[in-house]
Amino acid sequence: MGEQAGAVPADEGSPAQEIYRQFRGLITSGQLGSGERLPTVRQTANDFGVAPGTAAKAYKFLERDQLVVTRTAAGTRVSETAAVLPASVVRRIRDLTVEAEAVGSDLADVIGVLRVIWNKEVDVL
């Protein structure tokens, strides 16, 4: 059974996913934009501290949501289709994140929270 685009995978705390959801975040928040070249999988792999294999994973994770496609010569870069959210959306989670911050929330509690107000498992209101 193949895993849904933007799914999380079963290895949900690995350093792999964590690669995979910072480039994910870059692309969709238009950090990174269409064409444009990632680091090597060696330099994330370095500059993350993991074996260029854990880094290959993230990136083959980012390849799965066709967030990216790998060209031998032309390396690692954004697919011209990656879903960019809309400035207005952006807007909106960096004014959360400040004011999160502000109140000392904690990240992961922010995040569990946004995740069960966007899945509708509890009335929030």
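Residue numbers count along the first chain shown, from 1. Because the structure is a prediction, the values reported are computed rather than measured. Compared with the form predicted together with the partner chain:
The residue from 96, 83, 22, 47 that marks the hinge of the rigid-body rotation between these two forms is 83, the others lying more than 12 positions from any hinge.
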Given for the second form:
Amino acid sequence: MGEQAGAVPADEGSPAQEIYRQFRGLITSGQLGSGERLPTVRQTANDFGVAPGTAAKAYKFLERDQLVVTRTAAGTRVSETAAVLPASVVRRIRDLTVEAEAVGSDLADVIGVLRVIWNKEVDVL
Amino acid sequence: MFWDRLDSFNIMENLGMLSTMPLLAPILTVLLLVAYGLFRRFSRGKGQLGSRTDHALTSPAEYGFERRTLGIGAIAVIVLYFVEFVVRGYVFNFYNTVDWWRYATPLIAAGLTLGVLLLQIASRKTVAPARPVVATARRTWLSFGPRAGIAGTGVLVAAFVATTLAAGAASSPDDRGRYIYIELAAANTTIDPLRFWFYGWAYGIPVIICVGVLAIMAWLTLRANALRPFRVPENAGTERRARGEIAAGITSISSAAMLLALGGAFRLINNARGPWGLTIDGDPRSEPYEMTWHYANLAAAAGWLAPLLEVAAFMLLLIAARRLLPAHQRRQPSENTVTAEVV
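Hand over the structure of the form predicted together with the partner chain; the form predicted alone is what we had up.
So here's everything in the complex, that chain up top.
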């Protein structure tokens, strides 16, 4: 660990750096939950229109900053310490967003109802 | 006289005969579509099965070609099914020919459609995304496909494998070694067995190969549809829905082609349903020899199922075509009304 977490990698402005920033943003903002698998290197390379080596380099940056953990056969997963919420909760929030959008619900209404239900459930518990 | 005829009228037997008519399925499909159209007219429902949704109308332009390819492909499967029927029945004489392609035609048509779609997706993949969209999840061939459609296609592949193995094992060779017969023997006699054309290995093997190729093509197109990059972040939701429509089209065409092929195979298996009465000239025995296959009930069930499978296939194809093809000529009646009110 030569650099501190969140430090800018040496080749700033490169495609690998751009991919690194995007994923770091997703993890620190809670859009990716702890233990959640990142897309494959191939898919990321495809999505960004770069070579697989460039995407792999970005994943190395994330690993170096302890934002993700890479294990053989388990793939690259968001580390427990870096994530805001567990993967199971984030996945349900995503499903809720898709469903609410599909039926045309208002974001403020969804948040309001979520808060009411949350408080009620906490009281019951 | 009338009552005598009525007494001898066997409903099940006549319905069984009706189910062997090759044109029964298209006729039933047309009747069902007319009934569905009338139901829609009276209920004035919106967003029902097969109707064009708002998503379809607002999907990005680059998906338009792919939707059109699938829509035309769905129609092509139906057209080629009938062309093959006419050519086989009225143009060429295929007497004593193992015409396995009669079952494989819908599979080949569907496979070619998916091949064209795969080329279209692959050619678009070479264009780099305008602004990359970061994915939060892995996309696989299952990501956009309708679960029921994919499961249904899997069940059909399994049904095909089971049918091919069972019918192949029951079949017998002709003098040229082609497994095209089912032999029905009369019990406790020395009479030669009766031979009927059957869905033996000679039919089953080429058709199951076509089923396998179609299943692989479906998997490849679903995978290519899922793995390609999104164009711009703002359109990701719309693109996701468009990919869902494409995936639904892929599974609809694949399953419909398999249903048509399986329906055809079941019709040929129905040949062995029996029982068959056999009388021999000069034989003092007054009763005919009854010859039946051990699995005659299964063969009869296959005969009943065949038209149902074919109706389901035609419905799937027509619904897919309606959902995927643009309706330039189909103006919404409400548009005229609104315009008139505004003026």
